[in-house]
Amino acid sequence: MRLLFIGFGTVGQGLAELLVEKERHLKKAYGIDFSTVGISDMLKGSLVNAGGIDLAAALEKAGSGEKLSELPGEEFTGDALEMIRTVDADVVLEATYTDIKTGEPATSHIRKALERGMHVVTSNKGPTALHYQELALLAREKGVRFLFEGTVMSGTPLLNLLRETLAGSEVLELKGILNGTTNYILTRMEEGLAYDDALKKAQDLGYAEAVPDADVLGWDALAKVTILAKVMYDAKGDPFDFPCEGITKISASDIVEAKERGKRFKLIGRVWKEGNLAKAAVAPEEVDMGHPLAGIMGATNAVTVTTDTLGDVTIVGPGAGRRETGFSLLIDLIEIARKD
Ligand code: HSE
């Protein structure tokens, strides 16, 4: 399995660490023999090597701020799109930053990779929220997979649950905490930390988006409910067609007062259907302390899926983080290896 890393930041490095750590297990358990033939990164430089890049060495370079081009192989001077256009690989790992409004440059990367008959695995919410149907169709036409487990709940396998494990069920509604950064901020504010300090900590821990406005204004959760609405109900349209409010209007005193009333603020994302129309929304809600979602703290996410077969099924797990999102890409790689 020849891999092309497009973006070698938090998520790309999270996956690389897992691939190094689990190399032997992946071969033994799933027959996966991977080789990294290219890495493209705007800050760390770009490198190709048809014989395989040493991922452990690439991680060391990235960690010490040195250029990847110092490693054995050839320095690649073109951009990411050029690498996808010219380097032959089996799977393109798209892990560049998310732009929820334009979906670029990731959408162009994914389109090009699929057009060239390469599988695509991504944790990038922009292209998936904006263009899921188009990209899924293109992948089908080309006989390859377009997988994006990490776009929602990082490595906690909600999309897998909907696609595989709950297959045959009708999902009547889905609701939960879908953004780790805001849940972390609300948790730390309840403990007395100021908003700015809590946000800074979420950034340091690798939870926040490159531009954290996307988290605190609710856009990240909005992209996730849009992806879910498209996957579950074939919803059309853009994320900003759905109502969205973030946590920026919630003050420390609001949090304290809510607690005195036996409530806790949570940023809640919902997806449901009215007749044939798919609906989605993101907004802060005062959740009753007795409700299971009230106890979800820190960067943890939780989603309750209401089905016609089992009633409510709740999945709880990490919603952000380097290793956690890296793992989401690994889930998709294993899925490709199993079904290829
Ligand atoms: N910024 C996102 C979050 C990362 O905090 O949930 C995972 O999508």
Ligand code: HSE
Given for the second form:
Amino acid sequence: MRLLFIGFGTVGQGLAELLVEKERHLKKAYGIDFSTVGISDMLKGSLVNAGGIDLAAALEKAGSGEKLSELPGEEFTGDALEMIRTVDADVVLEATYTDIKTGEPATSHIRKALERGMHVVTSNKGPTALHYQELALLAREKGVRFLFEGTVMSGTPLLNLLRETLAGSEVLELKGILNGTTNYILTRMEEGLAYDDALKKAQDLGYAEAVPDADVLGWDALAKVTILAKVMYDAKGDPFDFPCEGITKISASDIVEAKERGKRFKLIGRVWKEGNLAKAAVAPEEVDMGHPLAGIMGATNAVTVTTDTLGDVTIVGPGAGRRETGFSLLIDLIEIARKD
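Return the structure block for the form predicted on its own; the form predicted in complex with L-homoserine (HSE) was the one displayed.
Coming up is the bare chain, nothing alongside it.
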């Protein structure tokens, strides 16, 4: 399995660490032999080596701020798209930054890789939320896989649960906490902090960006419910076609009053169908304390899947993190190896 990394930041390095750590296990348990034939990164430099790049050495260079081009191989001076066009690989690992509004440049990376007959694994929400049907169709036409477990709950395998474990069930609704940053803020507000102070704590811990709009205005969760709506119900809308409200209007007094009524505020993403029409929405909700989602505190994610066979099934786990998101890419690599 020849791997091509497009993006070697937090997520790419998280996967690389797992590949180095689990190389022997992957071969023994799944028969996976892999080599990394290329790495493209805007900041760390780009390198190709048909004989295989030493991932442990690449991680060391990236960690020390040195250029990847100092490693054995050939420095690549073109951009990521040019590397995909010219380097022969079996799987492209697309882990560049997310642009929910345009999906670029990641969509172009994925499209070109699929056109060349390469499998694609990505954690990038933009292309999947905006162009899922097109990319999935292209993958089928080319006889390759387009997998994106890490786009919804990072390493917590919700998409695998829906595709594999709940196969044969009709999914009536998905409802959950899809953004750990806002859940952390609401948790701290319940402890007595004002919104601004809770946000500052989230920023200090690295949960929230300096400009936190994608989290607190609900856009990150919106991209995720759009992906779920497209995967589960073949929805045609783009993220901003669905209603979305964040947590910025919730006050500490609102949280206290909800708790007195036996409820707890959560930012909830929902996906469901009305007749043949797929619906999705993100908004704060007062969740009853008896519901599994009410007990999810801090930066954790959780989704309740309502089915016709088992009733409610709730999956809980981390929704972000270097190793966790890297693991989501590893899940998809193993899926490709199993099916090939």
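Throughout, rigid core stands for the largest set of C-alpha atoms superposing within 1.5 Å between the two forms. A quick note: this is a predicted structure, and the numbers were derived from the prediction, not measured. Positions refer to the first chain, counted from 1.
After superposition on the rigid core, displacement of the C-alpha of K142 between the two forms stays below 2 Å. Superposed on the core, the two forms barely differ at T77: its CA moves less than 2 Å between the two forms.
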